[in-house]
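Okay, so here's just one chain, in C-alpha cells, the form predicted alone.
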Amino acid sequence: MQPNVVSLVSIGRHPQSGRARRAEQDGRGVELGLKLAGEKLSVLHVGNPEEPVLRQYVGMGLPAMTVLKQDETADAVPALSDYLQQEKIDIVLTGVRSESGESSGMVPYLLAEKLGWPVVARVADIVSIKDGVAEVLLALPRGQRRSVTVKLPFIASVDNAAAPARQSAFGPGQRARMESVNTHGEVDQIRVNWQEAPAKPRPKRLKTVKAKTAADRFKAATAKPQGGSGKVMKNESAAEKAKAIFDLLIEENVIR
C-alpha cells in the first residue's frame, strides 16, 4: 500500500541576493516525496497562493498544489495540524528550517506535539516502507549515516544530505493547479510587533599577540593568515625591501 505523503514548502531566500526562491531543503523534501509517492505526492504551503515562487515546486512534476490561505501574521501550526488530521497523512516532509521569517526550525516539533506523532530529524533518505514501518536513513556529521525504524505516521525534517531537487520546468509549473483553501488562522501576538532587518556579519576578532621581543611582535603584525593570498617580494636592495614592508603595513592597517 502506497503511503499518503505530504511535503510542506515555504518561500526561500537566496543567501547572497536576498531574492525569493525555492527553498533548498524544502526542494529536497519534495524530491524525496516524489520518490515515495510519485505524482500522488501532496505539496502544502501556508500563506499567499499568488506567490510566484510556489510554481517552482509544482514545476518539479506535480499536477497541483494546495495552499492554506492566511495572513503572514497568523500562526501556521494550527491550520497545518487541522488539515493533516482531516487528510489522514502518513508521512510529513519538511525542511530542517526555513530560509525566511522566524527560521526557528520549530515547526516540525510543534506539529508533532499537536498531532502526537514522532519526529525524525535530519533525514537523508527513506529507504523502505513495509507493514506500517519505515526504514529511515539519518544524516550524521562527517558523512556518516544511521539507519532507524519508525512507525507511521511520523514527521521527517529533510537534511541537506538528501538527494538534491530536480530542475523545475517553467511551463508545467505555470499550468499546474493552485488549490486555495481559506483558513481562519490565529494571529501570532508575539510576531506582530517584530521588525525584520538583514543580518550583518559580525566583525572578526583580532588575535592577541603574546610575543615578548620586538622582532616577534613585528613578525606577528606582518604575517599573513595561513591559506591567504600572500605577496612575493623580489626587491634586491634594502631600501626597496623596507619600502615594500612599509606599504604592506599600511595595506594591512597595522600603521596609518
Contents of the next structure:
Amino acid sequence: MQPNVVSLVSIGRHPQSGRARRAEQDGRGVELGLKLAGEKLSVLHVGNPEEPVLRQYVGMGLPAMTVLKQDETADAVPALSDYLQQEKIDIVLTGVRSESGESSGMVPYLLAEKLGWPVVARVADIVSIKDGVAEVLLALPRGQRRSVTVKLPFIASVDNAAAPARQSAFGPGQRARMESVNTHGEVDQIRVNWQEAPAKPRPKRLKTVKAKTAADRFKAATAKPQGGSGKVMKNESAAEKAKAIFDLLIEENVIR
Amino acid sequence: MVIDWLPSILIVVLLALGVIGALRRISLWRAGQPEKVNLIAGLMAMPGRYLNDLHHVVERDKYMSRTHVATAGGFVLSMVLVIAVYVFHVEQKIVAWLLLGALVLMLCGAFFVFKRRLNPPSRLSKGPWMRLPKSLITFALTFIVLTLPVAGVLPEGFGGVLLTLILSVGVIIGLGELIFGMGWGGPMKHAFAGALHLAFHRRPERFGGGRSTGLKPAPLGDESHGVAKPSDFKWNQLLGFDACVQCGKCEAMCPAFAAGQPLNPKKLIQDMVVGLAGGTDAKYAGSPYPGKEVGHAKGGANNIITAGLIEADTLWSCTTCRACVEECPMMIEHVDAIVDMRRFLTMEKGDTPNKGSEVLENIIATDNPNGYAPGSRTNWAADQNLPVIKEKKQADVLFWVSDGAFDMRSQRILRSFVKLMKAANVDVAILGDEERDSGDVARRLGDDATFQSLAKRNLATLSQYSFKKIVTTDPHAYHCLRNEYADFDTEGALKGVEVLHHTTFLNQLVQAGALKLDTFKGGKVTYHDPCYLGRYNGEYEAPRDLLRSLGIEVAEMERSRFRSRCCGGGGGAPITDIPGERRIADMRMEDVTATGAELVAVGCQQCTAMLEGVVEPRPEVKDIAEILAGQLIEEVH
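Show the same protein again, this time as the form predicted in complex with its partner chain rather than the form predicted alone.
Below: every chain and molecule of the assembly, starting with the one above.
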C-alpha cells in the first residue's frame, strides 16, 4: 500500500541573491515524498497560488499541487492543521529551518501539537513503511545515522543529509495544475511584529588545543570529540533527570 | 525491333518507380513540423547554391570536387539526354553525340570515385557506398554502348538480342542505383534530398557567403518543449538529415569523437534518418559512436529519440563548436538538432547531467552560473576606476564584462583590457551589478526558458542607456549579444549598436594609432581561434593583425581558422562532463606544442581556462589583451 504523504513547501530565499527560490530543505522533502509516494505525493503550500517559485516544485514531476490561498499576514498553521485533519494522511514532510517567513522552523512542532502527532526531527531518509510503522533514519552530525521506528501518522522535518532535490523541469512545471483552496486565516499578530535582519554567523566556542606536536594538532582538528563531560542517567528519577537538563541549560546560558 | 523498346520501357518503368519512391520520401519529411519556406524562390536559388556555396565547401578537397563535378555533371546531363533520346526519341545525331560526351565525362568521374574507394579513409561509410562507383561505371558504359548505334558509330541492331539483354541488365543496374535508389533510400538519395535541402534550407542566410549561427528560439508554453521525437523536428530539418552523403568530414573534425566521447556527428545524422524512416541502425556501415556498438538503435518518427535511438550522453558530448557544420559539404545543421534534443531533456525531463542542474539553478537564482552574490559582480573592478553607466547614462563604449568578473584568472584579462582602453582614452562604462549572465550556457544546455528570460532582462537594462558600441572579452557573450538577442529585442535596445569582440575593437584602436606598443621579444607564438569568435562570427583576422602589430609572426597550427579545434569548453561540455578516453583540451595543447610555440595567444576566457587546465610543462596561455597590455608603452606625465 502506498502511504499518503504530504510535503509542505515554502518560498525559499537564495542566500546570495536574496531572491525567491525553491527552498533547499523543502525540495529535499518533495524528493523524499516522491520516493515514498511517487506521483501520488501531495504538495501543499499556504499563501499565494500565483507565486512563480511554486512551479519549481511541481517541475520535479508532479501533475498538480494544492495551495491554501491566504494573505501573507495570516498564520499558516491553523489553515494547515484544518486541511490536514480533513485528509487521511500518514506522513507530513517539512524542512528543518525556514528560509523566509513562516515556513519549516516552528511549523512542524506547532502542527504536531495541534494534530497530536509525533514529530521526527532531522530525517535523512524514510527506509520503509510496514503495517503502520515507518523505519526512519535520523541525521546526526558527521554523517552518522540513527535508525528509529515511528508509528503513522507523524510529521518529519527533512535534514540537509537527505537526498538532494531533483532538477526541476520547466515544461511540466508550467503545465501542472495549481489547485487553489480558499481559507480565511487569522492575522498572525506575532509575525506582524517581527523584525527581519540578515543572519549573523553564531559565535563558535573556541577549542583550546594544548598539543605540542603537529601530529597532536592534526588529531585534535580531525578526531571526533570524545565528549567526556557528558553524563548518562538511566536509573535516576524523572525529577532528577529534569534537574540535570535544567542545570545544563543554565550553565550553557540558554536560560538565564 | 527488340532493341528499340526494351531499354526505353525499362527507363520509363525505373523512372516511374523512382518518382514513387521520391514521393514516399517526401511524405516522410512531411511528418515534421511546419516551417515556412519560399518554395519557388528556394527552387530557383537551388542551382546557384549548389554550384557556388556547396561547391566551395567540396572544393577544400580538390580531388573530390573535380571527381564530383565530372560524375554528377556528367550524370545529370546524360540523364536529361537519355530521356530525350530513349523516351522522347529525339533522333538527331548531335544529341546522341552530346550524350556520348556526357557519359564519357561521367565515366571518368566514376573511375576516380572507384579509385578512392579502393582504400577508403576510415571516415567514409562502407556498405552500399562501396557499390556506388561500380553502379556509376555500369550506367555510363551501358549507355555508351547503347548510344553508339544511335550516333551512327555502330550499325543499327549491332550485337543482336544477346547484347540487348546484356545492356538491359546494365540499364537495370545503373538506373536501379541512380534513379530507383535515389527515391528509395540508396546512396543516391543524397542527390535528390540534397538538392531539395539546398532549396529549402532552414538558414538560407548561409548561402552567398553569409553567416547564420544563432540558435532559433524555442517556443515556450506548449504541450512539450524541444524535440522529443523525430516528428518534432521541422520538416526541412528532417530533409536536411536525409541529404547526408556519409562522407565523414564531420567525424574527422569532431573534437568529442577524437576524444573518445560517445559522439559521432555522422552517426548522429544517420540515426536521425533511421528515426524519420523507422527501423534500426543495423545497416549503418560507418564508424560508431566511440565505445558503443552499432546495431542496437531502434527508432520511428513518433518514438522518443532518447528511448532507444540515441543515448543522452551522445547529445551531451557536443561542445557546439560547429566544426561539423562548417565542414559539411551538404550544409547540414548538426548543432541545431543537438540543442533541439537537449531542450527536451532539460525543459521536459529535467535531466541535465552532472553539474548541469546545479548550474541552471544558480543561473536562475543569481544570474551567474556559480551562484555568487549578484551584488559582488563589480568587486573585481574596485581598483579600476571604471564608470558605471547607471550614473553616466551614456558612453561611447559599453564594456560587457561577462561572468569572467567572478573568476580570478579571467579578471586578469579584464584588467588588461581596461588598461588598454584607458591608454587609448576610450569613453567606456560598464553595467556593473546590473549586468547578468548572457544566457549562453543555459541556452546550450537546452534551457531556453532561462536564456530567454535573461536575454529579455538584459535587453531591458540595455535599453535604458545610450552607447554606440558594446565590447566584450567573452566570445560566448559576444555571440549571444550579436546573433541571438535580436529575436527578443522588441524595444530596439541594440538597434544601431555595434557589437564587437575585444580583439576587433583593439585592432581598430591599434590601426588608428591610439595605442603605442613595443615589439614582442618572447619566443614563438601561436594563436588558437575560439569557436565562438571564428566559426560563429567569422573573426579570424583581427587577433592575427594585433599579434602582427607586435611584430609577432604567428606560427599557425595545422588546425586553425575555420578548422580550429575546440578547446572543449563550449556548449556546457565542462559542466555535463561526459567521460571519454582523452581530454579535448589536451589534444588542443598537443596541436599547440606541435608548432613549437612557447606562448599560445587566445581570445576567450573559456579557452584560457581549458588550455591552462592542461598539466605542465606546456606553453604559456595568454589572452591577446594580456599580451598587448604587457607591451603597452605607457606615457609618463
